[in-house]
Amino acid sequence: MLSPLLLLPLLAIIILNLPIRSLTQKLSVWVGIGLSLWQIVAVVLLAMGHESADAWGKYFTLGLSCDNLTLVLLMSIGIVTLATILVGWQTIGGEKQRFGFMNLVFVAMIGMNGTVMLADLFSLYIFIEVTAVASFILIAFQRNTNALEGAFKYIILSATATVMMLLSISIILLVVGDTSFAAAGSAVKQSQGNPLVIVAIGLFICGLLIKGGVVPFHGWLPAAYSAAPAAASVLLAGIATKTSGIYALIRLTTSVFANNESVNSILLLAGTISILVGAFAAIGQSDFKKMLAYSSISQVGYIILALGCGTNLAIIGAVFHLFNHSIFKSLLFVNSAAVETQSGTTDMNKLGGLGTKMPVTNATSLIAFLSTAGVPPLAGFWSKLIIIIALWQNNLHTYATIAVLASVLTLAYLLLMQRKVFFGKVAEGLGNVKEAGWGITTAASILAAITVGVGVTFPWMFNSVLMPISSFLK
């Protein structure tokens, strides 16, 4: 069942690009929706233990593997990709453009799915780069000045990360003779103090921090998120950068660089700085999408902070917050797409009073920002609570306090956003604004329902779903 997660999107690209474009251009969106739904169902079946024989897998030697961390990411990819396609259907005009967009989404799916199912450093790098190529083209999709600027910043820093990761893999191959997670992890444990190994660890972590947009390597992220088309922003902010940067960091810090005090100290510092820089920068933004971009940097900081803590509970909190972030951040970018599509701007100084005009967008945006700020009983509250408890139990009291205070900052800037965009009198020129189309509102409703559902069912989920996540740490 694992091989089709790579092969079906590839097959879709091949079939849809056969010389029968008049038909395939009309089918591309439906194929994308079908693939996303199939992936969600496949993950549920895998989680329930209904894994069928991987008939296609015997023809390949990629060494695909699946554990509970993989399942969380595959589910996130399926959900966010579905939301991206629904928003793209509504916001990208013309069958030809939608067709091109869908091909890029399929490429991104291959890259992300491959990234989370492989247990080899070089193969991991290959699929991270597949995701990066699709992301670069998606950012530049509109071909205007801002889009090209955002894509240029992304490709420069992404290329820098690529060089770092390749150099790291080369060093590990020379020292270990193998690039599998197991072999590299064993060698790292036995080579404590080896300067080559230390350099390799540092290079790979820096590369992943760049890919994930973590401070101080975040320069590309606000420009890329704000310049990309509305639907592409959902994919990039929701899951693409989280898979290629943050997931890979979780996997390597637990499987390869585990229990390394220097790595943990760096992650604690990087996580704290990201939380604070992202939150304070978000407060000063007047552009809806740029505020959300800086908010994303801040929220990713919580995941990095939990990784630096390093305990099993902290890792569970990091994985849970990664899932929650993919949902509530995607929801906020879906709603920014709704606002941009209906009003023609993302400048919050030109907006106001849209709550009465766009009730679904208003309500789901409220749910998303309360979850982002960690307000109970929504999903974001529980993942932040787990991280803060883990930090406190590990005597990292200062970091735990900063994490709590930063949530207050998050609440402040998101309340400011909600007030400027949705509350008060209807801004001049927006009197005829209506609710966004069914594609956007459907995506927003699905994501909002997941945010509320996960939060409300948390007491049941903790023992039956979250605790088993830690099995990949053993």
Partner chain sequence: MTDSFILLPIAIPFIAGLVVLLIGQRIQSVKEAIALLATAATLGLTITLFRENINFSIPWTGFGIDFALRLYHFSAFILVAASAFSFLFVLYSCSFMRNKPRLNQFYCYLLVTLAMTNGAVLADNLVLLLFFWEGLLLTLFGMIAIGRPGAYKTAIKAFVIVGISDLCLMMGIGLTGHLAGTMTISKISLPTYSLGALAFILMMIGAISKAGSVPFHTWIPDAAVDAPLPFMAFLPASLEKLLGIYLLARISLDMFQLHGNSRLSMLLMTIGAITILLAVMMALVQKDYKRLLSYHAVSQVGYMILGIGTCLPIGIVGGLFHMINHALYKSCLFLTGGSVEKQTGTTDLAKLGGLWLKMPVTFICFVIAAASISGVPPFNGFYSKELIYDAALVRGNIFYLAAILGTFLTAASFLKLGHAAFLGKISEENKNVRETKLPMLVPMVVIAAVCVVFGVWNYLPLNNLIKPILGEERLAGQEFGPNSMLITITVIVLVGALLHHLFAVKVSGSGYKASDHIRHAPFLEGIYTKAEKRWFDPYDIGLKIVQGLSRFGWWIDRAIDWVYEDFAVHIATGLSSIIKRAHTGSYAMYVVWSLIGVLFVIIMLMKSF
Second form
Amino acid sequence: MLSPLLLLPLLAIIILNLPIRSLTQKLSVWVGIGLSLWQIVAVVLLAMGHESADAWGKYFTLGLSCDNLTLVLLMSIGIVTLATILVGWQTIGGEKQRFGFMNLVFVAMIGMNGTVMLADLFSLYIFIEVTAVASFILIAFQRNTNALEGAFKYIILSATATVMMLLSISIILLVVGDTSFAAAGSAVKQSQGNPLVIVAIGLFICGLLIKGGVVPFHGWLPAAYSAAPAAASVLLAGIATKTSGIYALIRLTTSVFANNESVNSILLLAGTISILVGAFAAIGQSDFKKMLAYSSISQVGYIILALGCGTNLAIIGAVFHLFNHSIFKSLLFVNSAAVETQSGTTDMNKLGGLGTKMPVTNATSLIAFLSTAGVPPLAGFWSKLIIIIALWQNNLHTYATIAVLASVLTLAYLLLMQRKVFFGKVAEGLGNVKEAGWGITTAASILAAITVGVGVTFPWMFNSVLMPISSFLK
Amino acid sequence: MTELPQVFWLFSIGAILLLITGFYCLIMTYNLVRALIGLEILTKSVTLFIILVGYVTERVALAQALAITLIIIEVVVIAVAVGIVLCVYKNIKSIDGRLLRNIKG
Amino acid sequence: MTINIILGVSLVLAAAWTVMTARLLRSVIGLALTSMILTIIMFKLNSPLAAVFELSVCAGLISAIFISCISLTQRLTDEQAAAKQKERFSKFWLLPVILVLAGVALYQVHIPLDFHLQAAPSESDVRNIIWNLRHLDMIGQIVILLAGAFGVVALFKD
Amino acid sequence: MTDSFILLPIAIPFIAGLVVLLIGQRIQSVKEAIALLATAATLGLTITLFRENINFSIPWTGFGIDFALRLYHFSAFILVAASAFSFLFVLYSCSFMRNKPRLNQFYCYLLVTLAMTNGAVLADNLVLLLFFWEGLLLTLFGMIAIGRPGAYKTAIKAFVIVGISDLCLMMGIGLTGHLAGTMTISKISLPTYSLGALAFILMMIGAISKAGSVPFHTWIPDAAVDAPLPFMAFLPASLEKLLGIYLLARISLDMFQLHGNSRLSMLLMTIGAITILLAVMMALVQKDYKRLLSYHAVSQVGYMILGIGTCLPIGIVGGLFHMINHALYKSCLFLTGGSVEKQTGTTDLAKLGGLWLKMPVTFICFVIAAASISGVPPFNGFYSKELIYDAALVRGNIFYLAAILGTFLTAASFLKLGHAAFLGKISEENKNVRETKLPMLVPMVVIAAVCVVFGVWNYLPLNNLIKPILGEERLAGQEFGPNSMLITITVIVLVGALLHHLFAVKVSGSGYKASDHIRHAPFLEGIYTKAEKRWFDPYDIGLKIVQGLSRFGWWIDRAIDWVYEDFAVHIATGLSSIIKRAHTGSYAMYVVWSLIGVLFVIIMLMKSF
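Now show the form predicted in complex with its partner chain, given that the preceding structure was the form predicted on its own.
Everything in the complex follows now, all chains and molecules, and the chain you saw is the first one.
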């Protein structure tokens, strides 16, 4: 069941690009929807333990591995990809363009699926880079100057991160002669205090922090998220950078660095700074998407903070928040896509009163905003609660307090957004705005339903879904 | 084999100096193409380091495999980056990095 | 050992020249030169296959990409180049200083290399490693090449 | 019978309540039918469940907070009682509430209240208990608020008073859970010193305020005027007593190791004695049928608290027996009040009188219930009070004195009420009054009949319902036969009350004014006047203090407002603009940040390794 997650999208790309374009161009969207739905189903089957479903997985083992963390990530990749495809269908004009877009989404999908299933540092680098290259092109897809600027910044910073990660990998190769996670883990364990290994750890963490957009490594993020085409920013903010940066960090801190205390203290610090800088920067934004980008930095800070706490509960909270964030942040970006396509601008000072014109967008945005700010009983509340409880239990009272206070800031800037965009009087020139097309509203409704559903069923989820996640922590 | 550490340290210094050069180029220049050249220099440094590690640890084959993969990936990245630079030039008739500061704050 | 030192120094010199020269074209040539020196070093370090790749792809393909890019974008006259050279020197004189200082400083540091290797001696054939042991990486390469192709299509089509 | 059946007493009324809420205003009979069916089904179910012992638990939120329910004889007994009362009140309401506005809300609240009560009684987890308890607060608020226009004020008063005591309960639960290390009620057994005593007091406040003890009672007389009458019979008179005393009994018997001769026991008995006397004094001088009854609803709680507070088996048995007796006769009394109100359109005693010929069934029911509440043998109220007297006498004469004085005053006030409402001359407006309709009579008669049965054959409820709650080892084979000395004293006191009434009627000229000499007694007059102006109502005292503080608070509020509106905003925008200015948009700058970050990280790692 694992290798098809890589090979099927690859097969889809190859078949779609056979010289029968006139036919495949029309099919590409449906193939995309089919692939993402299949991925969701496959994850559910895997989670329920249908090993027998792995009929042709055994012919291509590819050294892939799968645990509960992987499943969570695969699930969110499937969901967000589905939303991206639906939004892309609506927002990207021209069949040819859409075809190119779908191809790139498939590439990104392979990259992300690979990233979460492999167990080797060098392969990790390769698949992160696959995701990144697809993201560069997706950002620059419509070739307007701002998007190119965002893409170029992303390339430079991402290449810097790559260099750091590769240096780190080669140092680990020098120490143990292999690049698998297990080998790297033993290197870290056996050579405590070796300056080379310390440098390797530091470089790898920093590389991943750049990829994940954590302060102070986040410079590329606001530009890339805000300038990307609507559909691309859903994918990028929702899952792409989270998989390549944050997931990898979770994986490495748990299986390679094995909750090293010095690493944890750095993560705590970086997380807190991210939360605060992201939240304060978001307050001052007038651009809808840029505000969401900074909010993303702030929310990623919570994940990093929980990771730095290091207890099992904290890591469950981190994974849960990662999942929730991928859902509600892509939902917010879907809403921004709706606003952008219907009103032609994302400048919040020019928007206003869209709530009555776009009821679905308004309602789903409200759900996403409340979930992001951590209002019960939505999903975001529970993950933040778990993180804060974990911090408190681990006697990190200052960090817990900051985390709580920062959610007030989150509430503030998102409320500001909601008020400026959706409430109040209809702004000038927006009298004829209508609800966005069904692709966008479908995506928004699905994501909102997931956020509410996860939140409401949390008491059940906690024991039956969330606690088992910790099984990957041995 | 007493000179193994010496060779390692010599070329390590070379790789580190390449890193410095690459980052210097990346930070100090405004020209977008030059920034990409800086990235190339950084990549070369890493390639050298991996090959060197393979040589020192007698895992030449593995190191070569990694280096080849790395080279292929970098060429793709550079190709995409050059494509973006060309698009920028098409839009604003310049490849000055200082003009690419519209998204700030 | 002497030849190694010469190679190392010339590698750094070529890289520094690449960065410091005013004309982009010369810069690209400098990059190709750096690549060639790196190729020789790789040969010396028993890595012929990677060296061939480095030579063909980095010295060849990437230079070609850069040169086509430069020819599509920038045309400098000689005077402009001379003016630029001056301007650059005022900004880049620091680089050789830093390089020399760093080189000297690093030469003094001694890092012990007495790790004992845990992993068993690995496969010695590069092709075997690429095709049989690291086929996940192969898939990654294939996909990234596809991505590059899509990127070129997306960015260059009109 | 599977264990999950235990969910039905909660689920059936709750779902029925929601369904009723959705039904439009005009379709009355459907709503009534649903409410009747739901309560009847619940009653049937609880009766079939009566002999069962069920422990039901599903994981709920983690952290030791499970959705745990426990059915055993005590909770089963309360369940049956609550369901039976609900059924009768719905039956009564079918006639009484007809054509009143907001019926769907009324039935919804009524059914949800039943569901929440059942949930709270069954809950075997403190947090779950709290969950249902707070649910009751909401329905209480809703019930009062749908009364006559202007009832909002009373509703808010009730909400504040009950809310504050619920807060105490919440803190108590938190403290108890912390001390016991578990939230499962059946596993808790805490000693009552230092923090344990505090936890007990906090939980006790929650319990007795639900039961309506002094000083948490002041909303009840107000609500009696404002809220729909079945609500009064339903909540303050029966269900809340059941629930409050149930919780009090649980905490004193199971959850805390409460001993006689302890200060906590003394505290409980004192609260009980004060509640009896204060409320009955107020009841005596009321001139309104419903208000008079509502003060008695407070007063009788005192007996229950006194009984349980004695910590003697006989006292506890008496308290619990009084709980069920009280629920019976007090709801019966309220129902008679409702009948009178429905037929004559008023509950002002000045306008009533001579109704006994016009409404004979109501009058008989009233007489039985009044005799019962006054403790006239052989009605049920007498037997439960007699047990409490017995226990109080053991613990101190002063408590016995308070109890017997309370009985005297109760009897006096009911003689006055009966005289004023049913005897004497009939007024002009009430000439054509007729007996109430059957659906309203049935509940009254049934309850009155149960009063008689529980009185004459008092060993039936005692042996089958009350004694198993304490368990054999606690009772230690004690038998509670009637104490002839106490009976004699009681009878003397009652005869004294009758004589006093006759004397007072002779002096003042009418039953309506029978208590005027007490009202205008030299010392009491001032107190009564002040009490009528609500000088002693903690809620109103609180309100005055709050008003006094409000001016001061206004300045503080301005300051806080400044902190929120200006200071915080300035800080936030200032930081925000600094951060924004730092993002210059230059990729080189961002690379520099990253490199500095790397250096910092590596240095930190080097240092701490």
